[in-house]
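The chain that follows stands alone, in the form predicted alone, written as structure tokens.
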Amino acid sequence: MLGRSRFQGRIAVVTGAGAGLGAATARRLGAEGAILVLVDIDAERSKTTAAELQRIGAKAIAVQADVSDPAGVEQIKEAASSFGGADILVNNAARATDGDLLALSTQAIAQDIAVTLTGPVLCAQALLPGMIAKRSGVICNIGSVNALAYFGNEAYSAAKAGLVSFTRSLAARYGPLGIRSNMVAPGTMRTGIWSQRLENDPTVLDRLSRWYPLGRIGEPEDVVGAIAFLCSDEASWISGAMLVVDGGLTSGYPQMAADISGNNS
């Protein structure tokens, strides 16, 4: 059953909507009245999310597309246009290849950057004209604390840092035309992206939690409220901003301080 209706009748495109934060974002926007265009490179995953939303009374369609492929982005545009054009774009799809930078192939580096940075640029380029025609629209780019400090995954992190600049550029250039652009930068979340690492090291997330002042890593549900807020009219005078949602990680490193002081109790 649908709840609050901050997004009643608004068309929201969510990329990477088949699982993790993308699926959680779709559920929140759908529960608040949005009509969802759910994009994922995995057709079955996006269909599963769409079916879940339909069961709670939301209107949602699944689109199988690679956001780094112009042909796929054209499919996204056509799907949004069938509802009257996007009002909200959540650029969540990303790709991060594990491994030492020196061991990564040129193809892996290019793919990380293509999905994580080029994809949001192409999606914005495709959907902005419709928003401009309405003189209204919101783009929420999903960043990462990796854009702010070193946490590994160099190519992915560089792409997320580029997304910070892109977010601000959109806000400055298209703000006079009624478009808002913001970013949410999460810390570590318990999502499927960790599956392989957990198979190799079941304690990895427990170890990471020591670095978070709030004492735990995040869940997708910890982040979707910030995304929904920035996409809503409650944030109507917020644009070009980055909202860090990271359990206090980037505020400081108490574990390091404890190691320095020798007080690890």
Ligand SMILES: NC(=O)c1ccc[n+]([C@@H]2O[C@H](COP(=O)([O-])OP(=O)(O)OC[C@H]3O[C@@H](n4cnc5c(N)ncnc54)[C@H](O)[C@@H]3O)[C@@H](O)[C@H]2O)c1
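Since the model is a prediction, treat every value here as computed from it, not as a measurement. Positions refer to the first chain, counted from 1. The term rigid core refers to the most C-alpha atoms you can superpose between the two forms while keeping them within 1.5 Å. What changes on going to the form predicted in complex with this ligand:
- Core-superposed comparison between the two forms: the CA of residue 251 stays below a 2 Å shift.
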Contents of the next structure:
Amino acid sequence: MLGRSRFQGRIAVVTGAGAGLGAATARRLGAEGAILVLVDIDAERSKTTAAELQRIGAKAIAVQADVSDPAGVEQIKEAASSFGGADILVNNAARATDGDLLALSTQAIAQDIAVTLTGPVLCAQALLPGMIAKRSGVICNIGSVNALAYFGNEAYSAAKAGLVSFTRSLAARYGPLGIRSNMVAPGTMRTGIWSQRLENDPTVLDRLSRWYPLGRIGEPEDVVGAIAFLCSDEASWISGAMLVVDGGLTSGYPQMAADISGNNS
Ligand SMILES: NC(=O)c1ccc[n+]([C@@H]2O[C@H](COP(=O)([O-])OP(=O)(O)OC[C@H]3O[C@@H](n4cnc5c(N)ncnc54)[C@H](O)[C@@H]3O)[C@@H](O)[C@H]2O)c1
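The form predicted alone done, now the form predicted in complex with this ligand:
Now the complete complex, all chains and molecules, led by this one.
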């Protein structure tokens, strides 16, 4: 049943809510009282998350929409309006095509950027007027360590870096109207986004653990607390911030330090 209620009665739109971090975020916000608009391009997935939330007594509706498609974004806006307008937007849906940049089709590149960057811009544009009317609203953009350093997926990473700028622009432009905008930047989490790579190499996630100072990759549940915090009133004076949640990955380069000290055995 419902636990703490930091989000009692608040309307939260979560994109990419049918799996991974989006589903985990929806579960957390729903368990704390939020009314959820669960957006996913895959209708079955968002319906599954909605059913899960309804079982714990939370109110949730599933919306099938592509965040990079203006018509889909209009549907998201209508769904949020039917509840009274969004109080919280978690821009979580993203897309990354694996492969050498030089071999990627222009279509794949355009889609990665459209879903990862244009989608959050369109969703914010659609939901901000309702938030401004209430003089209150929170946007949490899901970034990535890929916005900060090179870990592959060049087009996706560039889109995530663009999202850092967008997060800060929203904070500066709409702060005076009662809107907060922040980013959570996760490191590797065990989600479906890795399924193709796991098919190619079942050990890939285990091998990555050695790069993480805390000795393991993350689970979505390692990241949702940061998202919920930034969406809550506990963060009422935090805006334009990026909270990196990455098991220490981007805090330094121990392998390089070992090279410097000659202690790399
Ligand atoms: N998993 C990781 O290692 C990792 C690391 C850093 C950042 N992230 C970020 O975390 C967020 C969530 O990723 P995840 O790992 O949970 O992914 P995931 O693949 O498990 O889930 C993503 C969900 O988004 C949906 N989706 C995809 N395209 C969409 C679109 N155009 N419109 C609406 N929904 C769409 C998918 O159907 C899926 O249900 C993303 O922003 C991702 O970039 C993930």
